[in-house]
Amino acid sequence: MPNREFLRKADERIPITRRWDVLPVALVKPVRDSAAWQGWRMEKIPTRKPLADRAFKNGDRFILDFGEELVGKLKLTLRSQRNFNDSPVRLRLLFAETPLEIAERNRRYTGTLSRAWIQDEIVTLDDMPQTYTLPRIYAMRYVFVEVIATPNRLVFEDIRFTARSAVRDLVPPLPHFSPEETELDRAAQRTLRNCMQGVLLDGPKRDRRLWLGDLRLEAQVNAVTFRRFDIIERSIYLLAAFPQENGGIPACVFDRPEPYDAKTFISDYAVLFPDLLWFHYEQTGNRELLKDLFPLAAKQFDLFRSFYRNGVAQQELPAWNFIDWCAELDRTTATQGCYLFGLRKLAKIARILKKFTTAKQLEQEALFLSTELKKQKFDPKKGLFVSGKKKQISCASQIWMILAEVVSGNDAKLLLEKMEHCKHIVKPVTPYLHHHLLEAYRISGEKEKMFRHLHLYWGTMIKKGMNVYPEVFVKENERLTPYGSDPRINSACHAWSCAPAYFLRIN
């Protein structure tokens, strides 16, 4: 059963929701472009006349250019040229964030998830003049419009759409941002701003969910930004209502039509559920929050706590391990560190409560960790962590080991410089775990490569023209996709990916 108490906490903190219409701003065609995303860019069309002074006979087709990714709905409204209709109107419409998924619409679908996430429409409308509000909601930039069937030649006298979000309107860059920075500062802003509806979604075209592991970085990006902290209150209340038969907390809820438990659990995501209420706390001095849910925070520990008795466990934790997308990786290493990094915040959060037995006992168990991690899991001759029996080399467990405080100061500093030379090093796919190895540079005293590396990664989609950021970014693989082998099912606003934003800010 959920908890009734943390449901009610959350609907207190239900956002309003604010919409505004958004009108095209260009008609375009896909052009095939080595240098762009994914092979795809769009050109504009030069016209004469506006789209309400054309008429569209069956099979015409345009694409309308919107600017930017929004959420929201698309109105129609149409007439047929002579006002005789034996017939209804039908319409395909297919709504995109990217290029690509226009430009290649027709192709036989390959990927692993539900085809029901690419977001084309057959519209089918009785009667003439009309205006027409999809009902469902669609996270793009580009419409497609195809005129299946029309008794007549048939005008679209306004076509808009009406974008909603629980924020409208993006803060102003700092004084000092160059323009590259600023438009990596809106786009990242305008990726956590179209995630944030009814909860902090992890994307707005798929998967429409509040996973924690997203929350954490959205709650620290909002904190530099909008600072709308009733929609992160809600989120965390809404995830701790659901706990599993065993107390672990959800790796994801769904809000829609009512909140409930989507049955899914993942190690890492549960024991950095104490940073996520740190960082809140410090943002807003919310005690209470803390008191409702700190034995919830603790309980995950509880869970997996007999792995680490006798030292530290060699293989990787009963449950789903996330770390990164990365199909080759061993999580081991850093899903200990994870492990830690969760441990010491939830001691802090003691020593607020005024748990100073329970605070000590958890200071020893990091104490005991962490020179437990450091003691089996470096490689002295290789100067760097190793995960697994094979005692692979990544990206993840340098950045786990330094973010759980393992090493610090030159120590980090060094691991940094020998991560970045290792020919082999296995490397992050996501935005996810490239902001963790933001922070990793931040907390070592390495700003300079820190800022080196956000206009390096991303820069780059800047570059190749993303107004939003992507769930998966690898610059060698840009169809790269975890879910089979069609890139168009991947999210290209996702929540994980708004880093800049934070980094630009913080100190």
The other form holds:
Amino acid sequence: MPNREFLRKADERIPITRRWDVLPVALVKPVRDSAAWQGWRMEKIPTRKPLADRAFKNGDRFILDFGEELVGKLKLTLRSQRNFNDSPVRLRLLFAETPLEIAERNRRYTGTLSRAWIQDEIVTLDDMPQTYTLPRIYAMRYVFVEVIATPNRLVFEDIRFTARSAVRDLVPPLPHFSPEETELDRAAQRTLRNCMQGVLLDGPKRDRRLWLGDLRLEAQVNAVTFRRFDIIERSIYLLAAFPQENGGIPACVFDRPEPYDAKTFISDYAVLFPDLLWFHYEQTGNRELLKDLFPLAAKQFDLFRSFYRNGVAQQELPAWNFIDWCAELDRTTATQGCYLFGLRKLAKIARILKKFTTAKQLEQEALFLSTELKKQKFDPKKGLFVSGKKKQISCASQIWMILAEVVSGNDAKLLLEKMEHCKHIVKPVTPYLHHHLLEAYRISGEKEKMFRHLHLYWGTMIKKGMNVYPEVFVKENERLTPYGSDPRINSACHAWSCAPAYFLRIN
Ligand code: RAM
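What does the same protein look like in the form predicted in complex with ligand RAM, given that the last one was the form predicted alone?
Every chain and every other molecule in the complex is listed next, the one we just looked at coming first.
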């Protein structure tokens, strides 16, 4: 049974949706370009006549560029040239975040997630003239339009996109931002804006769900940009409203048509929950929320405490341990880092709530785990932390050992340096883990390296033509997808990727 009180608090925080109309800025066509993301970029087609002055026959097609990625609905105003309508008008439309989705639209779909996420439609309209708004919400920058059939030549009098989000305007850059940083920041804010709908979505194209792990990072970026804490609180209460039978907090919930549980649990997301609460408290001073949610946060540790009886888990927890979308990653050490990191935050919350005995116990547990991890998982010869039976070396393990304060100060700096120079190391795949890498640099006092990495990783995305940041980005393998072999299913605007706006602003 959902927690009614938390659902009520979530409902009190439903954001008002802002809507604004955007007109296309250009007609474009996809061209191959090895320097562009996934090998495709859009090229502007010089046009003599405005679209509304042209008439299209069966089989004609064009692509519109709206200038930036937006989330919303498409409105078409159409008429047939001779106004003799002895048959309907039929159109094929394809909404795309990336040039690849249009350039490779005719490929057989080979993804593992539902093909229904691909944003294509056949629209049949009986009456002409007519203004028609497609019922579905799309995430797009480009729209491909094909006239499948028209009774006589078809005129597109007006095509506009009604964008929507809880926030409309991006916040200005800081005065010291370079032009490159301003662009990095705008793309980050745009990414977050597009995901700020009724809740904080992971991605507006897919999977349109509120995910706990993503929310934690979105909350950080929101705090230095839009500061819409109502949506953050709504999202927190929604997740908390659907505990599993064993008390686990769900990894995600659906918010439409009514909020409901997506029946998914991720161990690392669950133990990072206190960090989300603590961060929110630091930003807002909302003690009531801390009080409401402390028992649920504490419960997540009860679920896994027995696996750390000897200080260190010998193998991965019997749950979905996420950390990163990386198939070969051994998650044992990183997952425990998340546990320890969360535990420290839980102790802080206990102190604020004056639960001193609990706080003390949690701090002692943290001290024990930290010492054991250093003893058992640090390989002094290599100078790096290892994970799992095969003693795998990954960036994820080093990052989480730093964030969990198993090492700090100069030791942390040294660890990061070793990590950078290690040849055979499992590297991050998603901006989600790269965000944590930036944080590891930051708390180790390696600001320069942090900025260097930010410019290198997110800067490459900008150079490749992105105006929002994607779910997955590996520059050596731009077609990489966690879902089979079709990159069209990836989400190109994913809020866990909006780190630059945060790291460019905090000290
Ligand atoms: C993806 C979702 C979400 C993430 C999970 C683990 O499927 O889009 O962003 O939290 O993976």
